[in-house]
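Only one chain is included here, represented as structure tokens and corresponding to the form predicted on its own.
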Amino acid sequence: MARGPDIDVPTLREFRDIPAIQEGAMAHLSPFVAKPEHQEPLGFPGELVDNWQEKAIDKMGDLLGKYRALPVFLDSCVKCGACTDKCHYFLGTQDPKNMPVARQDLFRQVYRRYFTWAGKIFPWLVGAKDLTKEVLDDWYKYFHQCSECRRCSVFCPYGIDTAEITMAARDIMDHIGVGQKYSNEIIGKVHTIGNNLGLPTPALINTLEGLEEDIEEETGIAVRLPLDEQGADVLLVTPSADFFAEPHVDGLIGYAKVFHQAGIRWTVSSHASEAANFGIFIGSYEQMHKVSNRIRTAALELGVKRVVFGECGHAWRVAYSFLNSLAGPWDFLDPKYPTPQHICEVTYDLIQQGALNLDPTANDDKVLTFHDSCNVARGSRMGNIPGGQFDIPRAVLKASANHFVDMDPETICEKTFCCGGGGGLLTDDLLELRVKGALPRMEALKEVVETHGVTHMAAICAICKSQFSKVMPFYGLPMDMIVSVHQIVSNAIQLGTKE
């Protein structure tokens, strides 16, 4: 079992208590800068520009002043603590920057200096610093050691949310030509191709056909993953990982079994292949808007009746709470459907209504936990009940197998803890941070192994399942440990039986 780097890993603890501090201990970590050729195609200077201080307060008064939200985190802090051993990245660090509320103070002290009154006049009173070089190399080095997992926010009393402070420093950093490479190149590669990973449509044709194939092969029974099918029932917006990575693929033939069964037409669009949206990582309403106006044209052009998001954390973040004000109005489609849709809600609802043949025996060589992840669990809902995203994906399983567990009550739901590999971080130039980030999932996880012989721990987001294929080696962990809840239910179809 490949660990890949020497990675000074963190050891697992009985007790999760709170580490001592090391300062400095990850000063030495960054992702790597974009290219102007990274850069530029988002609108963004290509490199630091001269005048880059003028800039970078300019921006920082116009965030100020767009979202209300952001002044309020920035003055209501005091200090309490309440945070600083709920970050995934300061447990496994032990960096005192990776502290929620250190972390903003990056922001913070700078706001203060030159938004505040006491901070222009008396700035060593109330912690304001100037803007220099060395605060905006912290800046960059730490607040892309922030995955916008928001469970810091959970715990705070005051509600503030550490991930928009994060949110905004990348866009302002971005703006003065900082910007990181990783999320940067990937959101280009979706405005010209269409997906992060710049499959162009004959690739994609070729993936699907070889799907078909193989599932006819393993199955005997013929089913179709259309792509650009017009007048489809269903537009499926899946992330590109869904067409060649495991476990990844599982989950997208997974997808297309249960479709079949319920007979609803459903199709894939060359033209908007991607569900996720790297905008929000780097704070960019901007981006944002423009890929998510791709899906909308998609559909559109396809004429489909509904849009349903496959198993993407962030994508489904994007598309719950912003979508419809991002791209609508989306009135040409079908009323009786929600828009967006969760592919977990067709296939419960679907279960519910006994559309669905399944055979949970076929799972009985697993023994299942489930791994929350961060933007369902804190930035979305399914279903018409509250609670519906930690709900529905478990019923799913449930149904689809018949041993279930879950993890400790204290890091899953709303309190989940982080893959580690959220947030634009999916990166291999942060592979220590990441190792390092998932230290508290793999605690848990490791747990229900050793207690209720836990074999497998499904996920709905596809950089969890990266993330963990990547890390769980480091931990003595098997990676194909990590699987798609339609990777279970794929298993548990019982095709021909239905139809």
Contents of the next structure:
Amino acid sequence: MARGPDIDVPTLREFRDIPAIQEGAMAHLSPFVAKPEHQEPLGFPGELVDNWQEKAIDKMGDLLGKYRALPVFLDSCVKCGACTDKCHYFLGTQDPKNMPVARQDLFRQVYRRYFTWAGKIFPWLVGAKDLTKEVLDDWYKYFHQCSECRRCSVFCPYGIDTAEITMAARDIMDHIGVGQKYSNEIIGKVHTIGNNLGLPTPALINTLEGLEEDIEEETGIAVRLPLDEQGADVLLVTPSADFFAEPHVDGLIGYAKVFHQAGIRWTVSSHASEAANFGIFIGSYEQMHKVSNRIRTAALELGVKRVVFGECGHAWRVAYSFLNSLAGPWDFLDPKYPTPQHICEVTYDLIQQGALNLDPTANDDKVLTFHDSCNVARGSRMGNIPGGQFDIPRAVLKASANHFVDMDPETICEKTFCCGGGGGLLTDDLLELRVKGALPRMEALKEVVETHGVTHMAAICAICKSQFSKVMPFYGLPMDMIVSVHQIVSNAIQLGTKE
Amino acid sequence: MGLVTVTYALLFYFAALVLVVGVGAKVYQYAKTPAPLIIPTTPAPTTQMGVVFRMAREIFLFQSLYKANKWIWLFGFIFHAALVLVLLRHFRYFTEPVWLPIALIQDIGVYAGFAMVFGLGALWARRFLVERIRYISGPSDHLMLALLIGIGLSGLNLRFLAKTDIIAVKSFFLGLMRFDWQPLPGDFTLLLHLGLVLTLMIIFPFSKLLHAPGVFFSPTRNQIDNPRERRHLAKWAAAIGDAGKD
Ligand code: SF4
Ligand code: SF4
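And the form predicted in complex with the partner chain, for comparison with the form predicted on its own?
Everything in the complex follows now, all chains and molecules, and the chain you saw is the first one.
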């Protein structure tokens, strides 16, 4: 098996048995802590505050009164164990604290101690614990080994979603001065520069012009990628990785070609040049709200009629499920279209109307499969019917390519495995976790590679794409196996035949 | 009126009060705490009717648990279904005349008693045999199973071996309900059975048994998937919105 620098890459299991537990297997790993310059711009204390214990309990009480999910989830777990083998991080690391219920228990033990009679009077009986420094350390480690993917919530008889607990724990930690550098630094960049990657407007202009030239060179057709264009119909909000990372950028080219062929006037905004909303990762309603409202401002300023999101997983969850709450109402947009829309919905509708000329033979060199991104699969929808988030991207792929096979049904759709890099964990200080957490997806992929000759896996999430390009080589798979859905569309679309 | 009767009578009033007020307080807490964001685990129903069906599948069939693990589902389902029958069977101690459906299930209720103990035993065995479940089980998880099995076994014992004067037991409970106390037979098995039931009633609102009311309030299961069509805004969240918008 391939070995990374310091990482024991888990061996692919022939029968995918549930692994034995290995206590403390990941106790050495925690991400870099945010420095004061990452904390303070978000309104969080720069470092661990003196009365942190008291502050943390206060914040916990505050959250318990704000989110119904918390008291319900904390009280209802019966320790049935149904979720214990459902987390990709447990399957890949064998650390029992990565079992969803055990992860929740890190939070629950403190909740019980300070907020329940049983925990106050008989702490030993119900596993209640004081919030000590050791407990805080465990929180920091293991609430940063959860990608908030919601897989556990599918299987829990009470729908307990560990992601909600993780978000609450991170929010509490931020409020006592123990933030995670990666997420908080990025949110800061969104506020100051407009996107996660810190691309300033001139760089954006350059990139988009470069892409226009590339497309024209390759196809002979002038396709525009406009920035800040007043009066465009569609505001495209896309993850900033789409502007230059591979294979993301091929997806962006795909969206541009779709808009071009359909004759839709669209624009990117420099003010909202980022679809991602890392506010969700740190469980901060305030940050999510602030980040979301950039989109509202941009839509108003540019006078667009529709807001469309590019391929990004959790961004689509925040957009689909929360944007109306956070930055609505959207009554100034065209009511004929839902707000917001996913680019796959747009492309799918255009295909239905016959507005696109797709030649699937253009992708005949590939056998494709599709990775359902966790937050799209379990935290959002596309189209009008439940499950549209599974059918629509597949329909778009099948319209653009002839060879498509799905992976093991236990690993797709609502049961999909996270790529291993979601939830604010796509950082090199957590590379070991990312490699190990990718195991279940890699096993399912290897299987279709061997049985069906799959050559490429398409995804609709910037994090999935970056994560897979990075970790696939650890499993002996080429990094360019991962492609954007709209990259496949881009290959198939016959420019100059419809417009 | 003996000491035993007075003690148990008072305890039953106390336990009933704790159960009703305790669970009521929790339900009130769940109901009044806002759910500011739409978080159903998708795919989720897009209509209220759809949600009713989803909840019904969860509550009566344990749909999610079925997806997760067939063994836990099987044993959990046997236990809960049997528990319902056993509880219904016990209605005969609280109704006069006994309602017909309750009279009809008396026999099957006895079998259900065995099934209940079996289901609980199997669930308990998993707590020892399956390493992952052993890891997450705490003292209260074991004690809860012991308590329930104790109730089941003492009840079966009363039915088959240490029979008691059930006519007297019934008049004790009818008396409790009518505030006209009647003597309770003093045999040990009966007092043990009732003592364990009292314990269960009292700890209910402070334990994981809260999953029973909790399941109705789980936002990942009971929310409608309609965030694009309807704007959801909690009061506290609206306050942030007003401050942030210019
Ligand atoms: S499946 Fe749900 S109830 Fe069961 S142990 Fe996990 S979180 Fe608790
Ligand atoms: S949300 Fe995902 S990563 Fe977090 S505990 Fe559940 S399955 Fe694991």
